[in-house]
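Just one chain is shown here, as structure tokens, and it is the form predicted alone.
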Amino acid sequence: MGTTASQLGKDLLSEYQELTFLTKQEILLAHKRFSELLSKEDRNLTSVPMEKVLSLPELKSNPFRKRICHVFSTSDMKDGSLTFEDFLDLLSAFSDSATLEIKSHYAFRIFDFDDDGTLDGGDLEKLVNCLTGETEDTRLTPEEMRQLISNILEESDIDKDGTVNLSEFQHVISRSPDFVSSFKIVL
């Protein structure tokens, strides 16, 4: 453990305790984590690929893992890789120390599957479906898919604009007390 934290040096450890929820200790365990995921010839990348965040025992059975690594990662291709500073930052805002506001933030974000800002029937639709599975067995009728949106849009949809922005999905998290304990990943 000890190469590890030497490998971050203690001004950056320091710094990167100030900018996240997370403890010393939580950011030298997710060092390890990160720098485990790197293959040795992959050691000199700044950046491990999707793929391989995904075989996290923590995210392999999310349902929005791949929405999640999107969310997170500052990849200017776009591939849903992730640097180690976008790895803490994951784990940040999925913490337990993270507020309400942070977690409602980026849940809204990786729910937002377009990326436009607001939750439309399309994402409506793609979040049930990670949720409920897309086998034959769990899949909704249409009719039922249909009747689930208009219900979650009567319920959240607080301007009647046919979408639910930040502001009235924050308002409904708010309403939902576990929510903040659910919405978590742990090293």
Second form
Amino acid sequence: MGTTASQLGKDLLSEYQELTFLTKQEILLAHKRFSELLSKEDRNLTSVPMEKVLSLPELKSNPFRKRICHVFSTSDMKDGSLTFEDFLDLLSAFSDSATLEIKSHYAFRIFDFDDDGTLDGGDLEKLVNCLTGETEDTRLTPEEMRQLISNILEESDIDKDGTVNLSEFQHVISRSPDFVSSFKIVL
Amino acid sequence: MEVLTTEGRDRLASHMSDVREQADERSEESMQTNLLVRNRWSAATLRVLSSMPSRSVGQQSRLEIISQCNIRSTQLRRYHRQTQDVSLSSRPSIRGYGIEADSEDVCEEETKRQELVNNLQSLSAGDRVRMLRATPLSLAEKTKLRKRVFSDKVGQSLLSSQVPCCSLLKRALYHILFGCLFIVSSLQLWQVALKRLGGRFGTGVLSYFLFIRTLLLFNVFLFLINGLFLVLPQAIHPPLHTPSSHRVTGLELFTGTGYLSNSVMFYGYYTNSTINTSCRPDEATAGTGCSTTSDPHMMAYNIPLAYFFTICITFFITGIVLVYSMSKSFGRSFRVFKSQGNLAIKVFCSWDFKVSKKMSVRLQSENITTQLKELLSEVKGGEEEKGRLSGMAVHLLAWSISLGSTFFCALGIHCFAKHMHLRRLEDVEGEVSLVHEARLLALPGVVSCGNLLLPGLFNLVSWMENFNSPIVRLYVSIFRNLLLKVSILGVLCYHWLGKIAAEPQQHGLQCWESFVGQELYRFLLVDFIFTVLYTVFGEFIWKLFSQGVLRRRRKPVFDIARNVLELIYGQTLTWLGVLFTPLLPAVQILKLLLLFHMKKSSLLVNCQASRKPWRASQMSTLFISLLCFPSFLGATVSVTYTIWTIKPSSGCGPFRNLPFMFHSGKQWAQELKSTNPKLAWLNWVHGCLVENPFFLFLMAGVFLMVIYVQTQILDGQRKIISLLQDQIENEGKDKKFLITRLQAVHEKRQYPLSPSSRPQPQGSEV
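What I would like now is the form predicted in complex with its partner chain, since the data block earlier showed the form predicted alone; can you produce it?
Let's see the whole complex now, leading with the same chain.
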């Protein structure tokens, strides 16, 4: 692919270093992988369509891959395509040094399947289905699902409005010691 | 639904809510929790709901994020005591009235942004960078903000030149630390195998294997310390012994006698003098080591002192590590804010995003499904569990059978041990032959048989009893097994320390410590052999039998309690034996390594996951506390008893001429006092700590007071948390009330003459 350092200006590189949680090597590697995704297309395109992003080996089998693309995409067409800066945002939120706050914020947005700002019953059901897998024999029965959702709401909905908002979500997350280490994607 | 106009939607919504009203009047509880569910409300209400500050999280509500950032940057400023003006009215709930006009939003966003820029400018450079980084805005937004912040300052030169050296240093240190942590975590032993096992069999079985890993680490620590300070110096400067002729038969490896008894493995080999590092072997005189005429630059290594202190220090450090990990486990399982369960945490936090292979993702899904089912069944089981008076008689019978069998087993072992010693006395007088050596293995064999068969009996007995929840069954089973092991070990310790050590001549022993060390070595080995046999014959053949002959489709289930207690038993033997056999931890390490792989293969081939999954969440806490309390404490007590009250044998070992073992430390302290008066305070400290009990009472009193204060603090925190929870609930009720009022007012305005208009808002709490 040639020397990528020359394609990413030094000023831009240090700016990215300041604004994200990524190190210089990680940014350069991200640039390299992003350019590879663009390589077969027209060079003038600045954003990569969602299907190409989903072909990355780190995201390929992740059940949340589509949600991740939608959350980090800043395109007006809401089609999940990512620019390079969106890609850096993604890697920064999933990096080793990102704070718990950032991670829980983005985790909340990823789990909010209908984008309404809270996790209601439908969101929770889709979340559990993503966790338990695609095949029929690993999914929960409807009875178990109903009980699970009502238990989750009982445990985490403090103001009893039937949904889990961001603060309640962050409160639940803060009780788990290994959330930070499991919410990581490294290229 | 998009085709309908706002009016049409409202009419439909009101009609639908009419129909629902009748149903809802019958089920008030569901109303309480679902009052803000979407499809009951009008469009205006929905707009209000969707722009509520607690729900504005997404990309389109930058304003909320910027307000939060403002709050935080102001707090940071106040903390650093910079400018005192507080110019933020960023309490979110007041903002709610501005929903109609979007242009107002944009203006407000602009003002907020300007405020944020001002705030950021007044922070220090490091804080600014950290603040910007931690804001959950998109990179494009952050770049714009940053440009505005820096546009007032001296331009682009800030970017590269003004990086102070201390922040570079900090960053470098940070990277080094991360590198070390990364190396340590990548050295995680058996990570892949553990993940595979956990995925297939659930957390209960996984905790057994994690426990093996923990024990391995303890033994590696023991082995390293002992090896470095005891074995190595003695091995490099071997004492002169009269070479005894022993026939080398393979049995020595199992019995520890023969040429092994005069090796660095056992207590008897160690000298009781100081080794000087520059002396040559031919200068040594028998039994006293090197000559003591020394020149001051030579290093003197006092073996008895080293022995005493090494053992004490390893026990001390192991004790501290155990207590620390036990308290950490307790801290994790019992929280101040004790919620009803772990389901929400499991659902939100358990997905590991690092996993990328398709097979591993599938395994992870399986794992999570199993855990969720476990948790759900426990919750359900907890709800159905009621006390039952019937079956009391069965329980009594079961307990009497278990306790009785334990007692008889202990008695039997006691008698057999006495008998074996008498036989051994006869053997010692006669010729040493292979059969006599093999007889040494009889007692360990009998004990291991008892250890194997009695838990099977306990299983049968508990199958007869009908327990409501699997957790109770597990605890009862663990308790019974524990009682068995404790009584067996108690009888054996009484034998060794009470009988043999007290009168070694009566048992025909010159070096009773080596003998006890050899006994422990034999016990460990025979225990391992029996475990191997049981795994091969018990699990494998039973599986063939049950599938072939009994034609059962299910494979047997892994018995966690029994296996864990066997591990603890083995570790107790190791700790008991460290004083007499410094290399015993090495044997235990080998044993654990082989055990891990054997059990893993046996599990994958012979067993299956339990069909009725139950939660094993506090298993690690239980295992560590079992390791700490009966096991480690018992070993410490017997080692302390040995060091304090038993006279060492006069013919062998590093403590040969001392009345008690701890006198080596005492002598050294007194020597220090006489040679180096400045260090006399050490002797005083030693006297205070060891001989004066008042000091210990004082320490215990201070300790108890600290615990009491901590419990009071925890209590207070709990009270505050419940008060705050009540307050949040009340706020939630206020919110519901206002929303329903809003809906009622809107409907009244919309349908003033319609018969379905309701003058009263439904479901409102007044």
